[in-house]
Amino acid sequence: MAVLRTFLYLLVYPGLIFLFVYSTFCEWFDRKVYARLQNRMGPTHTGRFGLLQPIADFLKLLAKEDVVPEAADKRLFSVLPAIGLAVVATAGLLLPVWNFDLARPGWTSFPGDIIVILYLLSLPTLILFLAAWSSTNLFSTIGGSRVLTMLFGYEVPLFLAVLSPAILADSWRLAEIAAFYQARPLLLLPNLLGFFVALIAVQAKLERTPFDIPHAETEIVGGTFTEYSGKKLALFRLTFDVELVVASGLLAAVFMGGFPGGAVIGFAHFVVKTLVVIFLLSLIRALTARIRVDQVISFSWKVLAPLAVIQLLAIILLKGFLS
């Protein structure tokens, strides 16, 4: 029975099938919100309200010709899309989707899992750099260097902002952090500054406008993905969709408290709160235009990092006062 339960967790819920279905739904939601904010319709024809459009795009890419450049490092070029998807899918399994029973924690819940999930979310950036470098294309190489350059800007503010609520909750385990704020919702207010810092940092991590510099089509064709096509490009696109879900779920769990109730109610809370985060990310995407890579670094270290430090100091002082 335990083996069957583990198998269901890994493959069905909250495993790979759930991640695939929900990530494609979140892509549809993101595209729909972004389109409506620009007075467009967004996906409409494939499925009811265009719900099946992301899946149709994924299947279409799977059917396309898979081209590998002659000068590329063929093994590295071919295996990196699968590694990227595996990394973010593993991070998704660590999200506390509905189980906050600390007496009987989920099988993927353990002390320090918030550090692990932040580490796993950092790896796709390095994978994108290697993918660009292995293709040997000039545009891809430029995009890869931009990916790595941006990493040194947003990563520190993101870590500081996400770990501040953990310090106040006195735990490095996601389920305990979410349960702490579920029981004390007023303590979510001191973390509001950190939430907005983390939100902007996640926007940069996902390479969404105004941080879509590594794959700026008007400047460097497709940047990192210039040489990718077919199945490999489909896997990379799915990787970004799953990463969007994981990053949104992380912010929801840390900054919005737990998802009370059983499996059904908890799952509903998870969906609502992650969609709220995705809506805010879409809003940033619609309201801003692309900036330069040097402006990303400057903004990160002159604005985001100081705000994250202020957030951290405020949490430390509050923790001392409450204790």
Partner chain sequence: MSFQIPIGPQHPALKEPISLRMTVEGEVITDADIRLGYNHRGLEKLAEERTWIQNIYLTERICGICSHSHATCYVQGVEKLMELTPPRRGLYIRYLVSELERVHSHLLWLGVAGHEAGFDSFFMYTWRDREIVMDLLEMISGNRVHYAINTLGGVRRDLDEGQKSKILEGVATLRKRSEYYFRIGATEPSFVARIAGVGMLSKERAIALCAVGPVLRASGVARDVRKEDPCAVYDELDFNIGTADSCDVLGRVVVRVKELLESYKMIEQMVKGLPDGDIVAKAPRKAKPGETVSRYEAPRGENIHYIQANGSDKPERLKVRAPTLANYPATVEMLRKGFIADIPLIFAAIDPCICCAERTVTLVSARSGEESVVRMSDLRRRALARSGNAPVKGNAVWPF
Contents of the next structure:
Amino acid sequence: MAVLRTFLYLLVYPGLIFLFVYSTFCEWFDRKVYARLQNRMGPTHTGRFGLLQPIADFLKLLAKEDVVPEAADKRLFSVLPAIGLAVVATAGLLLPVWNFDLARPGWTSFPGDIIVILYLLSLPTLILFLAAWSSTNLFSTIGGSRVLTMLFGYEVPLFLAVLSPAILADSWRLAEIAAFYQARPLLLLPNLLGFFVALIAVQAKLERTPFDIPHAETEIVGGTFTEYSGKKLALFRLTFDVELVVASGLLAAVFMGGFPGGAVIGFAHFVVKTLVVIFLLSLIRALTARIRVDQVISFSWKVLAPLAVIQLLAIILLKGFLS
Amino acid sequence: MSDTDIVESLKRDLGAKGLELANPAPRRIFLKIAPADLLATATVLRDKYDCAHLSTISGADRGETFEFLYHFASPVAVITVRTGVPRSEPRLPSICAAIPGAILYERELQDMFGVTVEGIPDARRLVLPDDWPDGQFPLRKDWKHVRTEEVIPGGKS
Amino acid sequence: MSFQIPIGPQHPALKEPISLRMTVEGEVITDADIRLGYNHRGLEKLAEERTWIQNIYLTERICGICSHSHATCYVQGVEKLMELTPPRRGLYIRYLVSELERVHSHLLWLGVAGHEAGFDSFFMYTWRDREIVMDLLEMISGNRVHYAINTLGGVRRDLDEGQKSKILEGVATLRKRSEYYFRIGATEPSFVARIAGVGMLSKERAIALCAVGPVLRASGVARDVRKEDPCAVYDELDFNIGTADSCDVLGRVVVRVKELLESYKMIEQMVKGLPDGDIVAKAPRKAKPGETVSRYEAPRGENIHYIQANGSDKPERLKVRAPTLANYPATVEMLRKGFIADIPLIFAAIDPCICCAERTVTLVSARSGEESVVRMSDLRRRALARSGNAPVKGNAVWPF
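Since the one above is the form predicted alone, can you give the form predicted in complex with the partner chain too?
After this comes the whole thing, all chains and molecules, with the earlier chain placed first.
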């Protein structure tokens, strides 16, 4: 029975199938908001309001011809998309929506899971770099080097920003951090600065405009994905969709008081809060132009990182004041 | 400066170099010189007449000679410098030393008329493909395009 | 480590085939080379075999965006050769279409610049508003792209009162929107960060390399064929030359938006001051032997046609120089020392129209592929069958 439950947990809810469905919904939401901000309709025809469009796109890509370049490291090239999806799906299991019982830490909710989730969210970036490098295309290589360059920019501000609420809550467990802020909602306000820093860093992590530099199509064709096609590209796109859900879930758990109220109401909280975060991310995407990779680095070290440090200092002072 | 002023001062500046000088329409001045004087004339036009802008170089096949027209545009007039080279020995000095922007037009002339521009900084082909046969110059009047018969695989012949 | 990256002939940033070979070191470009010749149609040779009238429609097909500018430039020259004076109403309508075309071309360019910088919202908005001017052009000429309104001695279609008021209405909307885009383009931080200081071209180099149009004007040189060689109606209109001194892509954006605003002014003047009378004078079939140089300020810069007549009904020689070709040497200069990320922006900033710039050589035989051959009629039948069988889609609904 326990085995069956574990399987259901991994495959159906909150595992692959749920994450697939919800992340395609989030992609639809993102596309729709983005389109409306640009005076377009966005997806309309597939399914009601075009809800099935991301799934249709996914299936279409699955059916497309899958080309592996002659010069590429074939094994690495083929296995990386699957690893990427596995990594972000694993990160998805750690969100405190499905494991909210504070008294009984399980294998998806334990002290230190915030570190693990941040780590798992960093891995796709490295996988992207490897994928770009192993495809040996000139444009991919440039894209890969841009992926890594950007990583050094946004990763530190993201960590600092996400960890400062944890310091205030005095816990490294997501469920406990959420519970701490549910009990004292006013304390969410001092973290506001960190929230915006984290929002921008997540935008960069997800490689969305203005940070879509590694796959800027007008500069370096598809960048990291130039040589990817068919199933592998579909998996990569799904990876990004799931990463969008997990990252916005993480921000919601840490900065928005988590998902109180048990399985059902907590789930409603999850949907609403992730959609709010995705809406903010779509806004950023629609309102900015793509910047250069050197501008990303200088922006994150001159603006984001100092802001995150100020946030951290403020939290430490506040903590001393409170105790 | 009016057209007549330009014509007068051109007469003074060029002296014997200016073979013909005409002003058939307002703001249009046509000047004929020998090919050897091209660079010197271009320098004079650039420095004295504010004609640093070379609009383009036109070529025309006139039978025994090729005629090349350098259209210089100043803010008040277009001064067209005309020169002719014999078909048997088509050679032309480059004016890139005076006007760097002339390079593409000179390369185009080489492609189209088979004239050799001497002293051109970059003599590669401009518009013709790399596998274009030598000695084929499309804008010469005696050049006719013969379309090779298309063979469409699977089509009825 | 330095290596060469090929931008084109097929590349998402380029809408037409051209090859830019960039030698890069990391993200910095050390050298650039432009190769042309992927899109040759042999128009100059072809023009020698067509009559004066047929050539109007041939020159119109030199470019898909500034089609009217080539046709106008050609018609101006031929009218001079034929010693023909078009009636003033015809001229006004001809240059009214010119200015409307400039508006549509600059709006298109603004959108493309936004897209190349990854600013897709800007792209969508400018292209939405471009539809207004496209509709106006369709209303005037019956076509959206190749207006075919020019003819020797005037224009082919007249304007009525209703059309005049519609033009004024459309221009009023466009002016409001353009001012808004000017604010966005010059102040949105991420967009400005991408275009300010990029693609520098000093005033001296711009002049030496014979740059034309907005590229030249953005380097602080106030030259415009409409002012210095005022053909027909431009000396009767009140307008300024828009310039900028920043010498970069930002300057080129500013110049183009300024030109948009000037064009709206001119359109209003022309519509309000449209003289009465005929729109066309009868043109002879043949032109006397002679030659003429015709210049015209296309949206991309100076357009020059050199026409030789030999007394027959066909030209002896028609030389066309499109503005884009004149800007290539300057582009190479601008690209050097830039970043890879700047390539699409710098290249787009000259508003390249590659099919304009390449028109001289006859086509070599088409490459044949493995595909089976389908006749056009067959293709059409299939398309009709397909669209007939397709399920009827409901109207799109926005859910919120």
